[in-house]
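In the form predicted alone, a lone chain appears below as structure tokens.
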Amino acid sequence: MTGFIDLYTEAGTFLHRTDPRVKIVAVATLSLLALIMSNLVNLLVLAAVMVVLILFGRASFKKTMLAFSYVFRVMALIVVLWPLFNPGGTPVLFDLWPIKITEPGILAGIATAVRIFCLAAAWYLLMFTTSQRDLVRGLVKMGLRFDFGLSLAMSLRFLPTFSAIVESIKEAQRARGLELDKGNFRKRAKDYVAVLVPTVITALKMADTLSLALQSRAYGARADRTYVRELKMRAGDYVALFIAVAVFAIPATVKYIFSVPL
């Protein structure tokens, strides 16, 4: 059965008992340091950074290769498109109207692939070491509304169970000798109105059942919110704060200000 997953691999590392507004600041500043670097040598500096840092937070190999093969097409489809789409600068490689291409087309083409990836695993970092649960407490502690933090946290709670139940509706529907994967695109839409119709019911059902829980646990009756848990930075937290701040700031002074490039 496949579908969605929760990304996130339970461990006892430095980066999952680190402040879950401090991994969300750092993933920011990360992020934002892949967009101001062009130099090739910095991004795979940084892409080695970030795959360190990976192997740190001990992420399942399954779950890393699954979330990561999709980053991976993106990058090779980027490194073959990016030259031809590019053909500026010199020297030519190759040259045959109208396919150009040229080795600063190439690097480029690289360069920006490695950024994509700098990207993906800045954010896939953050779900490998962070729950959902505290990922969302993270978010309303930093100034997100209550009810969409709890909105955000239904959705990611019930997004695996969802995938599961349209997954066993397909299942059924072959078992009845309904092929959801032959013939031509009229024929497919056709024959998945026998899956999205009890899909849909199910999903109304599930939204009912969710309401009826929350109105049973008097959701809204008080405007003051009580945790179990409630999120306390300590020192290693404002020391990695300071890192991950430091770790954009400085190098965006250094382009913005001196004029270096990166």
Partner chain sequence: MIPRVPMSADQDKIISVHELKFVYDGSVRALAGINLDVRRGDYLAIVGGNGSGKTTLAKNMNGLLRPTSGSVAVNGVSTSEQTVAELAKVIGYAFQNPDHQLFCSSVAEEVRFGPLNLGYPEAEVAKKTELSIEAMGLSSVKDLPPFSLTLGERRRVSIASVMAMDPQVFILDEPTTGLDARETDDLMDSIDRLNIDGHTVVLITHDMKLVAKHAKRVVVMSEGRIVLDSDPGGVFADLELLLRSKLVPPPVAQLAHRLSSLGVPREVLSPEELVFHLMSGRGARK
The other form holds:
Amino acid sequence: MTGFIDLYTEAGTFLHRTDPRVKIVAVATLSLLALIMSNLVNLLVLAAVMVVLILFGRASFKKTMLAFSYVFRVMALIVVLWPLFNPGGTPVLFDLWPIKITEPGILAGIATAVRIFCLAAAWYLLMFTTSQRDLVRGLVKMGLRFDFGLSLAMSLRFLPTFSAIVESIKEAQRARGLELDKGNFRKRAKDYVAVLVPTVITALKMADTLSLALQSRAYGARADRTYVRELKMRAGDYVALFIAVAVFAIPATVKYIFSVPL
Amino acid sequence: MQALHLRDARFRYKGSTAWALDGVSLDVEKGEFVTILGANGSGKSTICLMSNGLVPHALPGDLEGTAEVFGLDVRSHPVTELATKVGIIFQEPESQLFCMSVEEEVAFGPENLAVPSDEIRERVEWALELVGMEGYNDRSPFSLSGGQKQRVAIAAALSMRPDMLVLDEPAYALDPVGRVELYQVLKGLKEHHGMTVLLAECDSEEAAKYSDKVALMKDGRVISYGKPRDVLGDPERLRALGVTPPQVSEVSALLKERLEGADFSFISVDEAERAINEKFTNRKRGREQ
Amino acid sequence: MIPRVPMSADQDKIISVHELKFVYDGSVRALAGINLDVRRGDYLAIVGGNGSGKTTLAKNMNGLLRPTSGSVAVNGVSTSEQTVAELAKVIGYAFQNPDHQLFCSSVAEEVRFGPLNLGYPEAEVAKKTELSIEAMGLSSVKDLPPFSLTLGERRRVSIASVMAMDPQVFILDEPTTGLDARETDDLMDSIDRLNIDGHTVVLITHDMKLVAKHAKRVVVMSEGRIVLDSDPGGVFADLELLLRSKLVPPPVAQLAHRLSSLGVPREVLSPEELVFHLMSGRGARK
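Given the form predicted alone, corresponding form predicted in complex with its partner chain:
And the full complex, kicking off with our chain again.
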């Protein structure tokens, strides 16, 4: 359907098999690692590792490109703007008041862009290799309240449904001669009321049925709910967890205990 | 003890002045397949919603008279308890499936009832097989056809091991083939698993074919209740009630009108074929002699 | 499959579909080469199971979808040269779910929305609104909010709001879904009247009883192709084809087939017709 894309691609790689909780921890540690590093070379090494991991995860090329197209735009923006607004240090390469561009400024801009890439890559890696249901299951197992997890799961479940409904509503109004995305801002805002009102009403009606359906399936009957699939940590998951923690813990020790800049 | 026992039941939704049910008496015996027929707004849905306590617990209002499900007064037993006796399926296939996979959908009920994981997995396989959806465990409900969604909704109710299934116009959004498949599933559940089935419809074609009994509703009351043959024989009357009559019953009524001494009252194609063949072959023979 | 042409071919073509192929999102093939002429005054039913391509074909007729290859012409002009709004002046399209278009605070406002968009002068908008509300039997509820009405009434509002744009063709997508017998009969009466008044009606449905009772021409679709184009009787003569197209023939058609030894023709459409043939004892059609 249109509008929304589930980034997950089914494939049986070790990244797919790893327990979602471990992957969530790994995303956190990789993100922290990217944040404590400032040296461009180190960041580039981390970025290269991320690329390798993503290749290992066998995400579909189309989805990968789509996901990163936004990241690349942000990176380009940072590379251009960072040196303009953070002109610290020397040598100065270009100085025309109020604009001053320095070499450290440019390098810092590139480093920040690479850091953004690493952060995004870590999160995307999780999305590429973990189905939405495993993700929610992992979060609930890690202590997220079940009803929050269910809400999250339902939002994800109904995203494509709503996307299709909005599409149908837009078509229905266009068939009545409404030309969306034409005219000035006021006209457009007014036009969108014709899409928004039916969307909200349809959503409310669906929510009514949904709430009846939930109750009809004994939602909230007991506090000690069970789960059809229990997550179980296997040997490999413990190894992965150890690596995920070490990946952050070792550089952090090096940086903060031994004061080696990274 | 009946599966459903309503005696002079009256119900008025909160904020409404009209009685949605205005003195309904209806008994559904265990193991029966009963169809409630009536125009939109005649009260069919309210009976469905009452059968597992959504009326009056989730949808409050004034409830008078007797309303019991398997001997339990719907007023004093919560939906979560009645849900283990009665599984309900709504008309819209899309908005009653809220999980990210078929397996989780079917497991949701027993999970809430704290059934052990191993047993839930058995129930899921069992329920999916009964509705002909085995192997769909990992599919997203969104990706299924309307008919498949309704069958998953049935499986999700079955996994709680109810004694009765209640369906409110379940074929609403289905194409003819999806409709046939749905009714076949219900028929199988009744015949092979002793399931009690209560269904609301405004077209009587399937009611004639599958039901043991049919209830006709008008303005919040049941005005006829009995075997399909006895209730569905008069197409004029059904039309006046906003119910689509079985098409062959119109053939039957017309023949009765035009053919002296004809005593037709068929409501199914098979019966019609037999009765007409008999009558007209005799007639032809009579003429030839 | 050679389509049977039931009516004289020199009638005015209003929609002309030629070798139409349509593919969703670059991968899902929905239409696999459609050729179809809709003539002025047609009462055409497009039938087929869910996913057969009925709705995709209809959306190609009013420009909501554009051909992947092939062409669709309305009044001789290709849809690719017209905007959806321009096409809306000729082709009215009522969606399956009326709640996907209703948003105004009164029925009258809702009905005005279309002609206002098309830029008709105020006096004309008022006149068209009035006439459509009247024709759809909504006069008594015209000041009420559409959402307070029953599904049957909301369907009428949706059709009235299309009618107010004064189109030559009405495309109605599953207009009777969820309606009871009385609401269905009332609505179909109004639709029949549109056709009698000279409008072309394209009915998208899988209800074969409805087709037998109202349509004058039937196009059967299956897997993105037209597998039969004939008068309704011709469709019911071929039960196999209907079943293959995920459609269920109405009980009377099934009965007619089983009674052919009594001289009942296979093309029978209604209980009246079946009884007529039984009583006359001959194979002749009415």
